[in-house]
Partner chain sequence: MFDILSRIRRTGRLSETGPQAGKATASDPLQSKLHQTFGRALCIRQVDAGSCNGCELEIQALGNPYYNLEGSGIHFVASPRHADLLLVTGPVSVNMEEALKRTYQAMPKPKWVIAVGDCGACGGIFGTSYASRGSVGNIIPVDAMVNGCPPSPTALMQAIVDVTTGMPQSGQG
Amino acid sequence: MNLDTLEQEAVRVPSNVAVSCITFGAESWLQAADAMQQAGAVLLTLWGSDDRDRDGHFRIHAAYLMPQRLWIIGHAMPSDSPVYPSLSRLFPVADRLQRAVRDLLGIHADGGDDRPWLRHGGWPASVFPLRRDVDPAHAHAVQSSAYPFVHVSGDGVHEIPVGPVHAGTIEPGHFRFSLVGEKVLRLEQRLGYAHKGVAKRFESMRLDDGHRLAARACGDSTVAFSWAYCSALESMNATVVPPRAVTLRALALELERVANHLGDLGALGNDAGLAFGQTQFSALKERLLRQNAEVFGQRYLFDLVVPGGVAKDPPERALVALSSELSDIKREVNELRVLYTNHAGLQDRLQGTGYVDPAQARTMGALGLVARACGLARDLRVDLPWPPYDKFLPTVAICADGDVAARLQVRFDEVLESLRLCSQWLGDMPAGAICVDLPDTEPGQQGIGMIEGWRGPVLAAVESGVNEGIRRCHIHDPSWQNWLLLERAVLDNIVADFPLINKSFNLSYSGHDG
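Atomic structure of the above chain by itself (the form predicted on its own):
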């Protein structure tokens, strides 16, 4: 099977980007996966659905990201034998995705890892929360059993368990280090502690309310998640969002990118012993968040993106003030970049630390900032541009060095490029409406939304239910792919460098766990 064969049989799925969909039997499911792997696709996400009330089947859906298109490959399984061929041999990230689907839906990847991923004793092993016939009365918490970590043995090998409870306000995650002396031989993560049941909560909501939950799936990527959800909903009925609303959405998305990068640039300086950097970048981030409050009415923009547009039209004076503030921030970021670049002690800590080989990054399906710091030019804003990026293409920030210093450099480049885009939009903001009403949505309609958030591609796959309800909504955070790479990046480094390496990735627990 090759891509030409898939092209002939695929159907178009409504989306803000190019998406093709096709459903196969078990053998062709694997053949299609092999064709995708040979073509260099990234397995973006994997999710299941319970369609027994329709045709007696469970289904598994795999989303493959290619430079010019997203492919959705499906496979239907009879209800009495919900088993499908594992994709982990071809795509390493499939292993954890498959385990999560098994915990939530009870469909099993033949040949995959059988260890639980999300459950943590939150519900019995015989209960599957996303099944349509699940009895909530049976979904009580149970005693959590010990997790079977992979153990490393040998002379001088010892283990250090870190977490799941961390200092401060860091979300929970367990890291099991195997070491010889201070050198890391292996790191195995255990996540899922922040699981919130977002997918199940969607099923009790109306389509026009789902954006509020999507925005709260990952609080530092709220614009990306809510925009992805709204794009999926708007694409179902080919809703055209007004140009002013589209530009305000993009402005908010880039401000979200800048705010997160500013915070990380300061934290990376602090973790490497340069507390001055933390102070300066924290102040810049605070100034930006205050501008968000002035322009959009919220420091963190949870409720800005709504179906059909945006919820608030900023006054002209606020946009003028924002433009001036962004110019000042740009100047100060450039000054701080010179300081970071010329600080010998800082560069000694960053260069060569947490190295990810570009070939390994490609094999593991690296996304977003992590991929671009390994020389992989993956950015939806350029590869699959949606309005207004189809007319305002950003320059992709690339560095092939693959270490903490490279990830720092990409952050600096992206901050400056996002500020350039924001200034361009503020100088030529379209006039007109900021929102349109969406038409009624019939049951069974499907839509896909994809947005390049600051960590990488965020996806929302939405299916409409009866009475304008949500039948199923799957959202994906790019941390799924990049958590795996973090395990590789720390190898052969000293354990004391893990906080610095971890911060250079700055992956999400909340968005990953759902």
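Requested next: the structure of the form predicted together with its partner chain (the form predicted on its own having been shown above).
Only one chain is given; partner chains and other molecules are left out.
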């Protein structure tokens, strides 16, 4: 099977980016996966759907990201044998995705790791909460049992378990280190602690309300997720968002990128022993958040992006003030960058630490800034530009070094590039409406939204139901891919460097756990 054949048979899916979809039987589904892998695609996500009420089938959908297109390859299974071919031989990330699909929907891959992933004993193994006949309100008593971690044995090998509750103010997750002396032989992550039933919750919401839940799938990326959700909805309705709203959305997305990167630049300094960096960058981040409050009425931009546009029209004087504050921040970031670069002690901690080689990054399907710091030029804003990025292409920040220092450099470059984009938009903000009404949506429509958030590409796949409800909504955070890479990045490092390496990735737990 080759991609040309696929292209002839595929149908376009409404989206803000180019998406093609095709449905296959089991054998061709696997052949298509093979063709995707050969062509260098990233297996972005897998999701299942329960269509037994419609045609007696379960479905599995695999989304493959190529530089010029997102492919969705579907496969239907009869309800009495919901089994599909495992992709774990082709794509390392498939194992976890397949385990998550099984835990929620009870459809199985025919191979690979079959330990539970999102289900930790909070509901019985015989209950599949995403099935349509399972009552969302039905709760179960927790029955936890020991998780079968992979055990490493040998002379002098010992284990350190960490989490789910961590020493700092961070999200919950468990890390199991196997060490010899100080050196990390193996890291095994166990995630899913923040699973709060987002996919099931969507199904009890209206289409025009779902953006509020998408906005809270991962709070540090609220603009990215709510924009992805709204794009999916607007595409299925063929709604054109007014230019002012488009520009304000992009402004908010870049401000979100800058705020998160500023936070990380400070935290990376701190974790490497330079508390000065934390003080300086956290102060800059606070200044930016206060500007957000002036411009958009809130510090974190939850619910700013709404179906049809944005919820708040900033007053002109707030935009002028934002513009001057951003040039101040830019000057300060440039100054601090020189200090970071010239600080021998800091550079000594960062360089060579947490190294990932590009071949490994490619195999694991690295995404977003982590991929760019291994020299992989992956950025949706450039690869599949949607408005307004089609007219304002950013320069992709690339650094091939693959270590903590590289991830720091990419963040610096991206902050400066985002500030450049913001100042262009602020200098030439379109006038006019900030929101349009959406028409009624027929049941059974599909839409895909994809946005390059500060961590990487986020996706929302939405299907409409009856009475303007959501039939199914699947969201994906790029952390899925990058968590796997983090397990590799710490190998052969000393365990004391884990916090620094972990921070340089700064992955989402909530966005992953769902």
